[in-house]
Every structure is written in C-alpha cells, then in structure tokens.
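Read the single chain below, which is given as structure tokens and is the form predicted alone.
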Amino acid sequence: MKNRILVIEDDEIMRITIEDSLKANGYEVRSYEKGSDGVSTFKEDEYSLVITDVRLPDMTGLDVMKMIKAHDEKIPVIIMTAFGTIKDAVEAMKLGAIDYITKPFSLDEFNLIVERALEVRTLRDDNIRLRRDLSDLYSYPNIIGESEEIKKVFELIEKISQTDSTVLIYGESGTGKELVASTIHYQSNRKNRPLIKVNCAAFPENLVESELFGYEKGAFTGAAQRKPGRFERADNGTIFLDEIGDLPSNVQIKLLRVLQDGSFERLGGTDALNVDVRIITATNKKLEEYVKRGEFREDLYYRLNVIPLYMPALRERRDDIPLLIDHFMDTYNCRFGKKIRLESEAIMDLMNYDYPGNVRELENIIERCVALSSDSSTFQENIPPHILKKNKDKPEDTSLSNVAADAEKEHILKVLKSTKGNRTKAAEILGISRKTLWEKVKNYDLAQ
C-alpha cells in the first residue's frame, strides 16, 4: 500500500508544486487550501504523514496539528514556515511535530525530510508490531500444556505478572524456566520496557560483577571507557538472572543491596546509581542446601524467594507430551519443508521415555528425527538409540494387560465408528478428555 500524505497549504503554486513532487516519488497525495478541510478529510481516511503550513486562511498550522493529534497522536506532522515565523516552528516541535522546513526550500531538501519522517513512522509501527508479537508469543498458549501441573503454573503467572514482586523459578534444566520469565515480563506493566537476560554461569567469576553493574574508565586493565551494566540497561524493565546459584559471593552482596534499595556502584566507581528493576531469577539447584553449606547468602535467598514458582519436569506431566509432540512436529515440518508423519511405534517410544533433559530434549529429538527422516526412512529409525534401548529394557506387559489393552482398543474403535470419527463426541461417550483419546488413538494406531 502506498504512503498517503495530506498536504495543507494556502499558496496554490506552492501546493501544486509539493503535490507534483510527492506524486513523482510514488506517494498518494491529497491537498487542501484550508486547515478545516484538511482536518475533516484526515478524520475520514488513513494517512501516513501530514504536511501543513503555519499560516492558513482559517486557522494556524498549530491548530491543525492539535486537532489531528487529538484524533491520532502518533501521526507524524511536518510544519512548513516562512523565515520570519521560526518561533512558530519551534513551538510546533514542542507540541509534537516530527520536523519543520523553512521557506523557500529546495525540493531535494523537502523530499529528504519527508522520506526521513516516513522512515521514523515505519520504525515506530514495526516496534509496536514487535511488542504486540512478543506479547502474543509469551502469552499462556505458547507454554504448551493442559496438565494439572502446568495449569498451576499458568494460574501463578496470572497472579504475579501485574506485580513487581521478585520471583524465583526453580526446576530441572530444560523445563522452560526462561520462557516463563519472558511470559511474566511480557504480561506485566513493564512489557514495553527492556527485558535483560543474564546467565550467571556463562561468565568467568571475575567478569560477572562488571557485566551486571558496569564499570568506570580505568577500573581495571583494558577498561578504556565507561560501560553501563545489565542493571542499568534494564532500568524500568525486568532483569532475568538464570543459574542464580552460580553467582559469586562478592556479587551476591551487591545484588542484595539492589534488592534492598535499588542502588549500586559501577566497578571502580564511587557514585551510587539508582534503578527501578524487577528481578526474576531461576535455578536448577537446591538453593536451600547451598545456604546450609554457606555457599549462598541466606539473606539473599529469602529476598529472591519472595514468590517461588516450580516448573515441573516433563515426566511429571506426561499428559502434555502428545501436545508437545504435535507442536514440535508442526514446527520442524514447516521449517524443513517436510510432511513427516509419526508411526504408532514411534509414538510409543516417545511416550515411554523419561526425558532427563525435559522439554528441550523432546524438542531436540523431534528436530533430529524430522531433519533425518525421508521417503526412504521412517521417523522411528531416526530416534536416538539410547531411547529405544531404555524402552526395550522395560519389562513387557503381562498377558492380562495385553488382553485389557486389546479390549480397550476394540471399544474405542467401536465408539469412533458410532460417532463417524467425531473425537469430541467419542471422548464424551468414553468419559475421557479429548487429549487422552488423542493419545490412545495414536498408541493403538487407530488414526484414519
């Protein structure tokens, strides 16, 4: 869609000249002599930019801008002014004009200002879209699961997102702690401010302090200039400190002070800096044991553990495995341009594994299998051998179990036939959830 520009200029020659120049550059233009006519058409249509003279027959350009901004505060406005009315242009800038140009001007100069104003609008619109997309990305549906265990996580996120309370997310590696931290931030009132993520285990011990709190010029060899730290960059937003259990003891003291009064000094500095930052931390360690051994400050632990949030391991929420498999199959089939399908044997292998690496491990397995599978090889053939071995090592079902399974399979098949394949109705008749029916259909290879 072309950028549509509204021009309001009472001088007919100037108005026609501007309109012709803008059209020659590919813009759609509507021009008016009076401010009232321009404001009226602005309210009736969509525009990317407004250009108005300061002096108009019926009102000033400042009045035009106020009316237009009242209707759409984000619309960029360029003010045209004669040399003697520079004061008006300055006033217009204070009121929100994006730029001004003094008459007489060259068309090259004018077109450059127009192009720059439209670029600013595009960047602003892209930023708004990005914020919206991020908010959507980190909404609850993107934490995949319907189990009771994950529902408890959703409920807690909903309660704490609108607060500034410190959160400690704990659980095994690969359970999605970082995703939860991002979700909390993007569902909060700070969502339009920075979210700064720091893995405390990723930096050498002697660099953690300077990374978090910054340093002054000359603080150490190689510190050629002042550098702001992560806390400064997160001001008015959120900082996520992953692997908090690996934080060195000297840095723990500084973090405790930030939690107490929001202040700190850069490394090598003496001036206290104040920040307004929400702190979310995560760990896969049992911090209580670290506290008992004297490896983690007890006072800091209680400051961080205001709201504890437990992320369950995947083996603790097996009901979510089918949903996750579906999600990752769709993701990687789309990414690799494939249409790989799961065989019932492969589903059984994936369902019976304990996933010590949790959701991250399941995703990696699906990615690997989809990437390697083709018309000449099945999904199951590409499942890592250690998963197949562990499943084979499990004791076989007793004959009674097999008989029960066969009976269940036949009954499900009968109900599905009676509902003509309508799984929602079938699940109601069987007295199970649709998700459980999905799992049993795949396990028994009943999919049509």
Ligand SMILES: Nc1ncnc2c1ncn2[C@@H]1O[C@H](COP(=O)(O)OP(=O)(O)OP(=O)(O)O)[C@@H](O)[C@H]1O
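This is a predicted model, so every value here is computed, not measured. Heads up, when I say rigid core I mean the largest set of C-alphas that superpose within 1.5 Å between the two forms. Residue numbers count along the first chain shown, from 1. Compared with the form predicted in complex with the ligand:
In the core-superposed comparison between these two forms, the C-alpha atom of A92 has shifted by at least 2 angstroms. In the core-superposed comparison between these two forms, the C-alpha atom of G294 has shifted by less than 2 angstroms. D72 is among the residues whose C-alpha shifts by 2 Å or more between these two forms once the rigid core is aligned.
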Contents of the next structure:
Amino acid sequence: MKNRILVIEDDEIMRITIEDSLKANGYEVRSYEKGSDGVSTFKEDEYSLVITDVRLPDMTGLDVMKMIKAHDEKIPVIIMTAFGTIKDAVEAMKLGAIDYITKPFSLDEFNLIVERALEVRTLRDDNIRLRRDLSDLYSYPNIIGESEEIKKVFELIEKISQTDSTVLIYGESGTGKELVASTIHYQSNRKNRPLIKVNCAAFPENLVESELFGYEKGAFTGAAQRKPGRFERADNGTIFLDEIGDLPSNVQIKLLRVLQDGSFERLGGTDALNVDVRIITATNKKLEEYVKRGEFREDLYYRLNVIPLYMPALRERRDDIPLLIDHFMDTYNCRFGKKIRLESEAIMDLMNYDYPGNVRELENIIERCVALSSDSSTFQENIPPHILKKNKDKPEDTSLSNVAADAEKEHILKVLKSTKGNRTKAAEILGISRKTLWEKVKNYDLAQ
Ligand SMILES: Nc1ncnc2c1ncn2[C@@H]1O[C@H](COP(=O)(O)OP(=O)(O)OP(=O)(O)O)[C@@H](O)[C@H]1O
Ligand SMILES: [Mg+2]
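The form predicted alone done, now the form predicted in complex with the ligand:
What follows is the entire complex, opening with the chain shown before.
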C-alpha cells in the first residue's frame, strides 16, 4: 500500500514545494492550510504520517498533534519549526512528535526525516505484531500470570495440548487445576467435542461406577431405563476426573482397563463398549502416599501419571499476585457495576498475605471486598482481619504503616484496660466512633 501523508502548512510556496517533493518520491499527499481542516480529514482517512507547521492561522501545530493523537495515538507526527524556536521543537518531542525539522531546510534533509519516520513506524508495527505472536504462544487469556512458574505451566500446556496423553494435574486447592484442565481441552484438537467433568469425591461411593460407566435397565433396583455414563458422553472428547484419589477401588480397576484398551461395560451389562476419550485427572493430595497405604492402585497411578503437571501455590509465584488482583478487581467491579480502585495500603495488605487457599482465596476476598465496599476508601476496611493479622506477625515488617498500627493497637489496649473494657467510654477517650473502635478491635484481634 502506498504511504499517504498529511501535510499542514499555511505558507503556500512551502506547502507546494513539500507536496511536490513527496509526490516525486512516490507518496500520496493531501495538504491543507488550516489545522482544523487537516484534523478533520485525518479522522476520515488512513494516514501513515502527518507533517505540520508549528504556527498555523487557526491553531498551533502542537494542538494539531494533540487532536490527531487523541484519534490515533500511534500516528507519527513531524513538526516543522521556524529557525530560532528550538523551544517549540523540544515541546513537540515531549508531546510525542517523532521528529522535527527547522526551517529553512533542504529537500534532501526533509526527505530523509520523512523516510526515517516511516521506517520507525513500520518497525514499531512489526514489534507489536511480534510481541502479540509470542504472547499467543505462551499465554492463555483465562490463566493470569507472568511468573517463571506459571510460564512453565504454559509451556507444558502448549506441548501436551497437541497430544492425547493422559495428564495428572496436582497442586494445592485453589491453584487452578480445573482451569488448566479446561484449557488443555480447548487447545487440543478435541475442542469441538465434549469436555466432561466429574468430581470423584462428590458422589456417594456406590454411585461413582454407574455415573462414570452407565448402567443397563434392571442393573439394580430403580434402574428402570438404560443410562449411558459419562465416559460414553465424552466419546471423542476429554474427561476430567477431579479428586482422583477418592476413586473407589472397584472403579479403579475399571478405569485401568479403559486406559489400557478404551473398553468397559455398563453396570449390569455384558457387551464391551469402546470409547476414544482423553483422560485428565487432578488431585490436591499426595497420590503416592495413597499408593503406599494401598488405597490407590500403583499400576493405575503410573497410567494416570504419564504427564505430571504441577500447579504452583500462589505463595510460590508471588509476582503474579498484583496481576491477579487487577484481574479480579476488573471482574467484580464489572459484575457489581462498581468502580472501586485499590488504595496502596490495601494493595500492600493483599500482597503480603500467604494465601493457603491460593487463587480461589484471593478471588473470594476481592469479590467480598468489592461487594461490600461503597467506594474505594472503604475497600480496605472489608479485608478480612486474619489477612491483616498475618502481615503484622512478620518480624521484618518495619514499614511506617505497620509501626503506626502497632502503636495504635497498644494505645487502644491501654485505653480499653483503663475503661475496664467499656467500649463506649474507650471510643470517647480515643475520639473515634464506636463502630470504628469495634472494627479496630476486630482487625487487631483485641477482643477479650
Ligand atoms: N491463574 C489464574 N488466573 C485466573 N483465575 C484463576 C487462576 N487460577 C485459578 N483461578 C481461579 O481460581 C478459582 C479456583 O480455580 P480451580 O477451581 O481451577 O482450582 P483447583 O486447583 O481446581 O482447586 P480445588 O483443588 O479446590 O478443586 C477459579 O475461579 C479459577 O477460575
Ligand atoms: Mg478443582
């Protein structure tokens, strides 16, 4: 595509000279005398570059640039300044001009600057495209994180999505195991086939088998109709068996057979059925220990553990906490129609906590705080006290806010003692409301 250049210059001789020179170099050119005319055509058509004089009859070239950049912030702008007005040039560069040229100038000089500006633009475009390609490769929109630990997870997802291998996802509760299982399915070529999720711990033991493998009519009292199981429904797709450690032992044998040759029988049936199902399992327990204790078949364990995928705990990838905070703030602000912004103290509180419940715990805290807060200043009050308390237990925390909090705590305790626990009196002495005192007592764990 030919580069189209917009020129805004009030001096007619200058304007025609520039226009001719640019056209001679193969560019398409539109030129205007007034800033306002230039800005309005810019909005209607695509341009690769804008060149504007700094002094125009109706506005300054800097104003032109601001208006144009408000419309398209990436458009390169060259400002032409008069001899002796280097201040204008500096100002223009500060405001985002790609270059400037001082009048009078030779056409060679001018053409060089134009060429360079267009080159920089192409480079920038390429850069953006390159970055986008890379992030496509190693990031998944639903899984937030940039830490080294989570990147390892991304790489593994990338590799295993294209295979049919059985994956065992392990990691603490709330680390995103189910999220990763879904991601693997939707990245794989089974993505248009079903993803069936079964939580093995959520069914009574005697129902797991019929749920997974289905039953024939009359297989047991109450089996009035034949019912296909989840494995049949997952045919050609993926089955996600969550909390696999809780699979009853009679079902473990059946699962082992599916893994060996893809076949099983419905409960009460004799015909072997064949399915093509990819199996992904997850556990937050140490499956090896189940094996040692004889509660989980060792042969099944090895079949399931073809590709182990470890989901790191949130405290092992603290770098991701700020990103996750942002993500969940957006999610819940949007859901509750609010515009709560976090103040720095609240961010510090959220960043210093250890999150035994991992991402789910962080998500729940933010959901709760956004739901309860009427505006940004009340967010912090709604952070659960045990989180604040944990922070203050850290001996190395000598930040001003922490030292101040300690002093506050001491003082409240002293006053409460002097009033023999009478909070109304204590609040009066402290010069705060009863509600504030109550909150502080709760946050500092001072209730006696
Ligand atoms: N990296 C992440 N980015 C965004 N959201 C996440 C991330 N990890 C987890 N979540 C969210 O946290 C919650 C818990 O995740 P998930 O259910 O996948 O955890 P889990 O490991 O399966 O937990 P459990 O062992 O308790 O079943 C979900 O709402 C999930 O969307
Ligand atoms: Mg889960």
